[in-house]
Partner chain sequence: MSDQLDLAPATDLLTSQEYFVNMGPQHPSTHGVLRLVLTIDGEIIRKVEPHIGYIHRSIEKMCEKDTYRQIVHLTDRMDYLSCHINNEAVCLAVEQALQIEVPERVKVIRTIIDELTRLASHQLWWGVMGMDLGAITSFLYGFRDREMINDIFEETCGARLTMNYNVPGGLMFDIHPNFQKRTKDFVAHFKTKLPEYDQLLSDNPIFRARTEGIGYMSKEDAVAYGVTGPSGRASGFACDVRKRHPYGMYPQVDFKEVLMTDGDCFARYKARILEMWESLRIIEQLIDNIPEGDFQAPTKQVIKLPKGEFYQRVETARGDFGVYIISDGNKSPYRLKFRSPGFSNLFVLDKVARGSKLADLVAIMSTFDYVMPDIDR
Amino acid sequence: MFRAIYEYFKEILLAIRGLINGMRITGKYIAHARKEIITQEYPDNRDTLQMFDRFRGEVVLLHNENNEHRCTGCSACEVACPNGSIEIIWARREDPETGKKKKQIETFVYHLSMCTMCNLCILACPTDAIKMGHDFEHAVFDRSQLTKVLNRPGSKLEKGVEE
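Just the structure block for this chain alone, the form predicted alone, nothing else.
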């Protein structure tokens, strides 16, 4: 019987010791807390908010100041995408400089609602025509607004980029 009482009080003392140890560690963190503010007030700081460089927000087709892009329509990104969030609609048109028929993209469709931001399409692109953007505000009431056409109206292939 004394053995049971001894074990009972031993467990109580071990529990109190563990509680004091936990409170000691917590007190240490409170006493040596960070002085700078690390919490960001998101809706209020939209103008100054900067996402880190490796953030993956959405796929963006890069255009230069002359409304030219580097996408040749090779469909490597479309094939690499595991869930089909990229569609490239292309046609063979006659190149005015050479007179030969050349593949040109008509529409670069991106379904943001299906994208998992895996970055496989970016890695597959041989001409570095697309990249991951930093935009993260995609809340909409209608899912059809998450389907985007990435090539701008009237855009064409940049000179010097070949398939």
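Can you switch from the form predicted alone and show the form predicted in complex with the partner chain instead?
Next comes a single chain, given without company.
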């Protein structure tokens, strides 16, 4: 009888201790709530937001200051891509300097909507022409805008890049 009463009150006290234990944690965090905030005010911190080097946001074709890229149109990335998000349209055109016919890209089409950012195209590229950009704000109002042409107008192959 007394044992049961003792157990009853012990149970209550233990429960209260457990509850207070939990409240101590949350109480601790609200006491220094300002210091411990873990969320970011995202669109406001755009200017200071620094992505990591290896962050994979989208595929970009690198151009240097003379509007030259390193893509020879070998289509290795197109083959490597699991989703068919890269399409390279190339043609043999006459090189104005040597007069020889040379394979050149016309358009480097990139379907962002199909890309899974797996990085396989970057690994496949023999001339390091493409890399992963850091831009992650891809939302657009029209789906067709997600199909991008990566080579800039008038750009041509950088000198010295082997075919």
